[in-house]
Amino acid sequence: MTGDKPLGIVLIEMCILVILGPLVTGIIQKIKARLQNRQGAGILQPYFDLIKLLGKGTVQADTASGFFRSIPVLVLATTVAAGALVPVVQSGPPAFPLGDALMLLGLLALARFLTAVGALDAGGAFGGMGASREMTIAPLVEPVLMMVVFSTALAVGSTELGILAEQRGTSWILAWRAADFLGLAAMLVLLPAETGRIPVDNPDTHLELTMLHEGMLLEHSGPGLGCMLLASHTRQIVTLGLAAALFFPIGPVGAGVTGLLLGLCTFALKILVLAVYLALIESSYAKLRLFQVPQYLGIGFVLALMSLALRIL
């Protein structure tokens, strides 16, 4: 479905979110520093890091083939591809049509395969390790997260993301029954795994007990290292955008400048409260076994189950 979101406004949507994507970043980490009583190193600090990556040499496993130098430009441009689907400063279907919420969550399937092929290309142990699990947790998150868009798009009638948003406006919250509380619930037990963060993943260490999505990135030195981090910092932001576009979708729609300002900035104000929300759980517990996440994903699923029943009855 088409409307009048112009394709511009699209792709400066898509270039805020890999901007922010690392500010996000930031901000968990120092909020997380904060709780734990340390000082923690500046919100910028992602930046700096991509732009130390960027200017290093490139060390590859001789095991590698010629696809592995490929691999951390496809994870980016497929996440970024992604960030194109998410409402940021305005509502409503763009005028050419680019997909809906089921591709942004297959471009991020997308990319967490080709991050794992990666992983294994190289034919490092760390890599195997992380890819493997990965892989395992997956299965677990992508069908929930997709039965969390089927149950919000039953009410409305579509899953477009900018339709969603648009169709549910400011009076979302009046219009909220339970299956809705219950999509919302699955998506917050979701956001953790799917962000790689505690109680699922520790993005802060890289012991080989506990990474799954750093053990993948181990593999890439320099600036695929930075591509793929790049990435990373996209992917949550994206995520976190789909949380807010299917529960938080209140916000300006105008195409003026002053709306496109306001929407930014309410934007960024959902974003920072779901940043919050991450770092709240990380420092309030910890990692889970690996043979307890899928436990812990259970609920998820549940919850989705039952907010999908809830709109189909």
Given for the second form:
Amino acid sequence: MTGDKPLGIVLIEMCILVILGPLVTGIIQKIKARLQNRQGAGILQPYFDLIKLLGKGTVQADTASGFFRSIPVLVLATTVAAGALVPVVQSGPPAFPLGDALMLLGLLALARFLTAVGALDAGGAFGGMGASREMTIAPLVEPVLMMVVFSTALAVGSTELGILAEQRGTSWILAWRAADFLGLAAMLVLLPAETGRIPVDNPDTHLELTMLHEGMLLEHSGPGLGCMLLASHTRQIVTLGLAAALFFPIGPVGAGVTGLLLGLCTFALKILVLAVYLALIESSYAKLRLFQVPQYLGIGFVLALMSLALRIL
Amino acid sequence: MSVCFFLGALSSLLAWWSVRLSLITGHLAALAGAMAGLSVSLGILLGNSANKLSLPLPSFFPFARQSLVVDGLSAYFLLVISIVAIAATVYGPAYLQAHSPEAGPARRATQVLALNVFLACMVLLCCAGDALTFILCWEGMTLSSYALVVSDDQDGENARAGLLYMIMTHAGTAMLLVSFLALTERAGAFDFASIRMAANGLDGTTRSVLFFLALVGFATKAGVVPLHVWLPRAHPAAPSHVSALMSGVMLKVAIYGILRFGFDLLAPVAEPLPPAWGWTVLILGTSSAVLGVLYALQQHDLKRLLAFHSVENIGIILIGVGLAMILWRREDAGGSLATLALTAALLHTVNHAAFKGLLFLGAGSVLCRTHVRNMEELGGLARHMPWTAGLFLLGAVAISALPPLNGFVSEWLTFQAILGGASRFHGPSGLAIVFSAAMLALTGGLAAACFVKAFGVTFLGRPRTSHAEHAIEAPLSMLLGMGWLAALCVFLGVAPGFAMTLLDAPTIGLLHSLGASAIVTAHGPLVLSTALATPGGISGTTISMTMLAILIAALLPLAWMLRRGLRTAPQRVAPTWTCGMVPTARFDYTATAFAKPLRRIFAAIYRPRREVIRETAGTPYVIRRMQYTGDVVDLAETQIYHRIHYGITAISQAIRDHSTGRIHVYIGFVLGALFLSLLLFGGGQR
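With the form predicted on its own already on screen, would you show the form predicted together with the partner chain?
Next comes the full complex, and the chain you just saw is listed first.
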């Protein structure tokens, strides 16, 4: 199904996601700090961190192979490419087809795959531990996420995010059925796992007992680390964007510049809601033990399965 | 084409004169044969879809007319065989030389002869126009691959693997033979056309029984769980380019058999297939996919890991086949789902051939340079063998079903077919189909985890032994063989639309409805699309792998600029930080450790066993030496095969206890059995 969304808007949306990505992290950090009765850093702090890192020199492990240097480049490019698949300011499929929700999940998985490969390259135990844990959790998250996508897609008959978002735009919460609520619940269970936050992962620590994703970044430094961090920020906002496209309406779809600006505002609002949700969850729960994470994800699995069952039966 | 293979087989005789010459001419002849196969299949696939090539064979047997018939399906599988055969024959000579330079002329001659016979049998099998040729080639394929499996025997391990392989596949062949003989007996002739006619008159039960007999036969060869136990033993034992052929192609021949039987020979004329067929295949496929990848995760032998992944991928193909069987002729007019599912299965067939061939060849390069198959003794190879490592990584990304490579495309099509199937079937069957989608997603994720492990532990980090430390890059011809398959992986991933026309002939030929390209590439070759009929009208999904690849390619330089940094800053190389100790290879994460969390999570399936022996010095707090052994069991092996084994042993023990050793009692038994069977089965002949 080809639509009428020009390629230019798709690229602009991609840039918006990349630019707003660190801001979401900054907001979550700020809310967390306030909830812990701290002043906290400004919400722009992730940008300063990135700029600082991009200006620094690098220290590379002597055991790392030639792949290691290109890992941040590949990870960043694939994550940003995933950003092009998320509808931001305008719903509906793009004029020239690019990819659907499955492709988006695939690209994020590719970025994760490459990150894990890079983590094993330096030959330290921390990288291996991080990679092993990340690749343990990821295969458990992916099928559930896929089922949530399917649950929404079955009603529409397409896995294309633009179409899904458009459909959601015409039927807001009053028209929701039980399957939609269960799907949203499953998505909310999965969001912390997919964005690497408590109770599944802890983004604030490099402590070996708790880290998943951070352990894989230990050997990167300078601009390489900057690229990896930017990729993490982008990955987070892309995941939130996926949830928004699946469950929240896109808002008024107007023509021209005002319509696009309105779309942007609604998108920012949706992402903000999800960001607050993540911050609240992160402040009110402790991190789970690694081997309790499957049970936690099991809740998501059951919810998604029930959502699908209601959709099909 | 067969002439080339025949010449290749003959050239094995040259081995007594010059080993090297025989090796090269033998493989060159096979290469020429593969090229011929490629051109024949492309000629048929790109031509008119009703195009058929038939060729009567000289009759060797007075009771049967033999012939070769190449239709769309045959030509497609011929194409798959030829693609991998080209890579394997380019790769082979240098590999055999490097891996076992000490081999004498007899062993070389056997290898060259068996390779040519193996290829010829697979090619002729797919082109067979009658049951006799089919069975003869099937047997030839098994025997020649057995010869290749045991050709490289050092410690008796391979001989045992070969024996298991022989027993399992012959048990399967027996089932297949029964099915074939029942059909030919009804048809009164061996050729497929008469069999098809005869199958029209079958009643439903007989039809299903014959199909399931054949399915067991083919599933044994394809390594479907729980009939897979021979596969992870036999495939790694063969020389690596033969492993690539066995995994990449020989299993596909069994898929060809299932398709030929299910959709062609035994299919009712204008009715849907019995529902039990498709559901059985779907369930077998799903369980093979999940269990295959789970067992692969716990393997530390690189080639054995790849062999288990073949079980997984055969499962993915069978999910598509099963869906196509369920959906065929069950949708409304103009329905495209069965075609979509079959397209996904066929595309995954060629995709798996390409990336599994590539990975086995890559593992072969590692093996012939280090002579070690255990990943725990490798490591750090990426610096010594950069090209092999790069190609292996490409194959790893492809097999993990990650975009923008080919594995993703066929899994995407499978997912779309599943989605369509689920919206078509309401109720429990729809839920079962969606459940297989979730399992497929789990499979993809676990495959990615497995290949992070396989690639990371083998090629990255520090070398763990001196074998790995002194490895050198593989010779050019081996890299060329891998490069050809890698190029295919990229092409089929970035521009899969162009390959869809090749799928037209087999899909139209089998399903008698729309072709693959009419459905999947309805919007031009650069766009993949599906159209699903839902209650709310027709909708569908479109993606473009080409556009995505262009997008990523455009983003790469931008990301590289960021990676370079905003200003020129010093770059240092320093040892990895290991908490203040001197870093050694023992700090590297091992394959066992990497897979440990998943081993615990899926403990119900693995039933892991671990044993730790501590040698302490006086107090329990000072440990002198520690030994850890652990392994996981194959559920099918312990739950099914060991029980059968115990049963047989118990029965034979019981018989032995009661045997007297007197010969006339035994003769009495034989006569009694003869009398009984005449009484039971002789009645029908009167």
